[in-house]
Amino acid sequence: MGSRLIPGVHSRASTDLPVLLPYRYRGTDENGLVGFSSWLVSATPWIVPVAFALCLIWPLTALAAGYGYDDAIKALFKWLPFLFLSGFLFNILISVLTMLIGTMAGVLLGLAQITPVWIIQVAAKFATQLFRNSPWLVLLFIVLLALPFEFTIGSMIISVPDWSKAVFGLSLPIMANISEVVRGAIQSVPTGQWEAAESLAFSRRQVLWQIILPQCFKRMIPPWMNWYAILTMATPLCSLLGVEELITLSRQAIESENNHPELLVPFYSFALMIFFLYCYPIARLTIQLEKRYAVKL
């Protein structure tokens, strides 16, 4: 059947009948789109995702075609000082402050929870569940809505900064996973110790200040700096209330290169990198210390 000829079609007719002879496109059509769909039919596989990935590069290309990344590199290099001394040492005073004032008052929660005064106890255990297990962007935007923007005393008008309501509300879940840090270590002594030191005629809080406290000391340094390294990294937080921290700053200086698209890689991952340079160390040195200080069974 293959083979077989067809007159009219392989060969002159023998009849003067007329024949259906098949299609043959000659190129007449007006706009080409018959040529270009036999062209696309009969193109290879690989054609479409060339096809795709040009679509996509063309953009960019002409995107960047008056700036390149090494123009978002010069651009870094310009506004690196004012990024580091006025942003991200920001961000290091805002950490300090906070884990001060968190600690402050995690110590208090954590030994207000074991109390023998059953109502501090349970206030304080609900205090820390609440703020250790609340997310920190929510504390923020609540500190932010209850703390008013100034005070009136008088004649005198006391403006409170925004950085200040961000210190206060990251001290707050800080507050609270101190608090179970050193209840945690306090409940880690065994409890020989407080029988053996009330034997001897102590008072729960000589037993408290003179035996358990300077042994809960450095079983606490360990979990301490790693919250710390913790709350380092939580600190672009507070650019969402306004303040001018590294990534604020960061933002600000982007907008005045013309929020060029091939700035963002640059300048966000400085912030990436001087945040690990910072922050690793203390991952590290964390990790030493808690070999050092493990509890031996």
Given for the second form:
Amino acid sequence: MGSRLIPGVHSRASTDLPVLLPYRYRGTDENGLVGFSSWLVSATPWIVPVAFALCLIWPLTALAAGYGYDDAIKALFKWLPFLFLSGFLFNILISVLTMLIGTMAGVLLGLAQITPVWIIQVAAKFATQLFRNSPWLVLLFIVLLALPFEFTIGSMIISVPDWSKAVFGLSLPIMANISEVVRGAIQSVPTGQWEAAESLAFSRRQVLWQIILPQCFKRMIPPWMNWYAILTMATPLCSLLGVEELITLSRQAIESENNHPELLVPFYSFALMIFFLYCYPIARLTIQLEKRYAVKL
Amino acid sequence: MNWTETEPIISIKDLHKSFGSLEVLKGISMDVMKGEVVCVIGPSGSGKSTLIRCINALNDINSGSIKVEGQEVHDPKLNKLELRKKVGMVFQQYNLFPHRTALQNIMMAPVKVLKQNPEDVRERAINLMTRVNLTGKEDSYPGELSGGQQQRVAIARSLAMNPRVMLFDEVTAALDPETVKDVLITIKDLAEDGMTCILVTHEMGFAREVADCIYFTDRGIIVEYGPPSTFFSDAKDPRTKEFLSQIL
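Switching forms now, from the form predicted on its own to the form predicted together with its partner chain, please provide the structure.
Up next: the whole complex, starting with the chain shown before.
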């Protein structure tokens, strides 16, 4: 019945020949690898100052008795160095450590995904898909609850700080996604490269390390940076674990300023802005590198 | 095991190969003596490429036997790397390593696989570049070379391993017509120097000129073979006649 519809005349095109259907943008593979960065870069840069200004002006309209715009801004500026140095820099530290661990584990897992030993391959694929498709917050809570808060060696009691659990918890999805980046990059190298190297008597390990991986390295950088930006944006999740990062400290600062509702918007928009200012250049660089390293053979 | 030069350097007996349910090679036998140049011709899909890819164990086989210098290729105990040091292969798509220069492409395998002294290998590689007529292109990356130039680098890369046998898998099929000649000249020089060569090719004129023996394959079997002098003028099988009439 659908075949009676005429493309362009009826609202819905229908045909047995896919080429006749209107082109629908589904996102390309390249954008899939750096999708978050393209999305972030698609924001116009002036949106931040404008949003920030609006947020600063907003309390004007809500002049509550005895506490006004001036007080809210003053409070923000009073807390700003503390929020930045103790809060935001800690978020960055968490993101860097997580990326370090996640990348090392992810590269190993990615290589395990292409090993000819099938049992390792299946296990690696399972782990990759499991951690790639789990909500990050759920992983964080599992890690928080599953790991002991302290452990004893002999007579020494070593406590495990919450932030190290957060790093571990966030490393899991990063590991899984980097694993996919590595696997995808390796498999994007034409099989002819493997065959040529094998016919020159290179062993499998030599082929991988001397021929294939050097060709993938550049291709992995943009998606890797993309995941770093996503991770940085996700570090406020740690506040739910009680880690004293930017969002936790903002909340504490607001509380110590007697919880005036006028404080909410300036404080949280400061957090928003500082994350954007950090991630936006990374996203721009990612897109530039992605274009430069686009596969040419 | 103790192979002597009076025996075939490559001896294939009743070779069968299937991809899934598709039987590509249905009992191929051929002998190649040292220094011989053998051309395999035939229609697309007749199993020519599969045949030579079995010789250096890039494809495994279902049954039959392939011996290179008396050594069974598909013996599970065989060290494939040792075999591949003896058998060089050149591909249709050149498959140069794009992240290395032409000279590095040639030097890589002797240095990394045979662990030879890089300085000696370098000297040999430069000589090989001269031999394939590419002096001055040593530091070019594959992406900067034409198809024909890349293919000649690929030949030099294979030769750098000092193989006993060279396999050529439709090496001119992806080339622009004007660059085909340079590649064919390179292979002809090689053949005249006494290198044992097996070529899968569609270049009939070339096959007639360089081959000692021509094999015609169709649908997984060898239909007919013989020296070019009789093969082209005096084909006996109707399938050979039909194929030759289409392309000559």
